[in-house]
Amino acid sequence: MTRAAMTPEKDAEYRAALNTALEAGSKVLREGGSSLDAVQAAITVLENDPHFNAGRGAVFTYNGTNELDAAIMDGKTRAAGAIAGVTHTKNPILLARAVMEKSPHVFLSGAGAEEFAREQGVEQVDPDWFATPERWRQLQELKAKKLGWFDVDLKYGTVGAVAVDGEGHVAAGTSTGGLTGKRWGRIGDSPLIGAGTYADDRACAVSATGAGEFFIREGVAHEICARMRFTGENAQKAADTVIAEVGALGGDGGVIVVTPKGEAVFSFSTPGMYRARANSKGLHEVAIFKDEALAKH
């Protein structure tokens, strides 16, 4: 994700999409809604936008299907819901929330998750809804180059949101189509509570994107919250430290983090990360590349 690889048109499209998601979440909070509702609102927008690897626009598996993963977590109660490997649920983040609020479980997968979705009235669509020509082209490119299951060029993508509401409660959510060309029912860090998604009012809320296998091994999202709780590090220091540890393992990626006091930070080891943040004091930022200056907060 470099300036050289991004056309002005694509740059504008991504910034507009990020602004739309940011506004959807901000509107919930402005109207006194919960952090959970704000996270869900922002992610739903991104799942419906074909620019991103989640919902419509999700990458293809090696066998030419779209398998979707998502998770959501409430920092107030540490309740959580997650789903993996679904192929018909239009908005996976809504199903993850249904698992959290309407089932005795945390994590459902595959056919069972879709059965639960139908029982709960979560909207189902034909799998063609998720498919886009660009994602299909990426799969064909991967196969043509014989890059194997882990393509360094088309590696990953995720959408996520974190929020803190007027009562100081944090929440996090993440949704993804996973890896281009993934096989064997592979699941990354996004739906794994503590790896790609975590929220705890005692510390922070985190959503991650990156090389999922490494984020799982590091337990990235929980690790950041734990560092804040037990070492006294602020959000930026904790996030930077954990992303560096992922790098030492051989992985890269990034996180978005928010604290109950409203501190909102990013940390990433890649040339860019689609990101945006807003608060009740007028901060409103959208950025893509690493060298974009962001206001102090």
The other form holds:
Protein chains: 2
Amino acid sequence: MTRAAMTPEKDAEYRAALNTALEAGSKVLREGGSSLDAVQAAITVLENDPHFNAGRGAVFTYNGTNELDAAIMDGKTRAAGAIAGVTHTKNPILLARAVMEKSPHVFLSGAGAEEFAREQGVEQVDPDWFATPERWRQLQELKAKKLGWFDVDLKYGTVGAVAVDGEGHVAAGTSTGGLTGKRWGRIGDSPLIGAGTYADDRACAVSATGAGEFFIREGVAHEICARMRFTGENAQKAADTVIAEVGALGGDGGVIVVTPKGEAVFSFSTPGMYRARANSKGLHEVAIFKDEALAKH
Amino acid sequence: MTRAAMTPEKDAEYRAALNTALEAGSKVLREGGSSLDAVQAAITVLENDPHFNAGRGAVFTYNGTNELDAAIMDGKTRAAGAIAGVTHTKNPILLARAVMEKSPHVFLSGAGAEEFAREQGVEQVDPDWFATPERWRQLQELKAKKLGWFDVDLKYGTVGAVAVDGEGHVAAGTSTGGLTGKRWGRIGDSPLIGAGTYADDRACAVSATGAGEFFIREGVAHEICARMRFTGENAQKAADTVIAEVGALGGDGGVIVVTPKGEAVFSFSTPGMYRARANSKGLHEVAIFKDEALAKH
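Can you switch from the form predicted on its own and show the form predicted together with a further copy of the same chain instead?
Then the entire complex follows, led off by the chain already shown.
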């Protein structure tokens, strides 16, 4: 994700998509909705947009399928829902929400998760819905070049959102197709509560993207919350420290973080991270590259 | 798990099984082996013993199958491996170890995980290997009585081990069949790095058992390590605090914890927890009930 690799057209498309998702979440909050609903609204937009590696436009597994993971968490109650390896659920974030609210469990997987989805009336689609030519091309490129597992350009694109509402409750959600060419039923950090997704009103809400295996070993999202709770670090310092620790383990990536007081920060070690933020005082920013200040849209 | 519900014969069988597992792990350490190998040795014994809810003797899912989860983590490198929903792998802890050492991933699931197991030569068995009449009876009882999802007597029995070796490196492992009557591809805390299993030489190694959904939301194993690292609490205080927090969320269960300095502690909120500990100075203890001091065996 560098300026050199991005055409002006693509750049504009991504910024427009980010803006649409940001507005979907903002609208919920403007109308007095919860942070949980705002997170869900933003992620649903990103899942439906083929530019991102989640829902439609998800990367392909080694076997040529799209297998989707997602999680959502409510900082007020620390209730959480997550799913892994679903292949027919149009919006995995909606299924994660249903797991949180309609099942006694936190984490469902595979065919069983979709049996639950059908019982709950969560929209199912033909697997072709998720497939795009660009992602197919990326899988063929990966196989042809024998690229490494954590090659940045082909493999990230996980989507996430964090929000705080008028009552000071935070929420986090994450949705992804995982790594291009993933095999053996691999589950990354995105749907793992505490790794790629965590929300706790005592500290913050976090959603992560990157080389998931390193994020799991660090326990990134929970670690950022723990640092804030126990050391008194602010969100930026905690996020920067944890992303540096992931780097020390060997992994790249980034996080978005919001606190109950309304601080919204980013930290990432990649050349860029699609990102955006807004608040009720008129802030409305979208950015892609590392060397780019968040610009008014 | 109360004295009233336990016959003298069953009591003796469980204590003998715990003793055998404890000795298997101790032997590795006596001979200069690593904490990782000691954890694996102890858990393999418990998986092969039909008394426990892991490997042979695992509980049945709602659909009448045995679906196994496991994780292992090395505190020295924070390398980790985990698997969920396997149905043919004799010793899930050995597959978790293979994921850690032979794959680029941390967490594999379902049929894909067993494809990887076969590639790596991890022993596969007919699913009948895991099934026992007593667990089948428990599933029928659950269905007949419409028991709650987190009924203690029928549902726990997850096995775990933590160890510290002569070099001061800690390791943790956990293996389970999950909850009796689990549905929809439910994954509990056991295989989730940071929830049911975590190891970090900077703090401790933790393995958990209990109402997994609450352990996931708390991030139990990572939270105990974080408290030790950031607040300076000792292992007992950190473990007790976190088990109390799980209780406040609504969940029961327990943890075993070991530190690089050789402290080995337990904390649990259930009437009993099968447990044992040993060290190189001659300590060798086995216990079951809450009101029971750890007794020399």
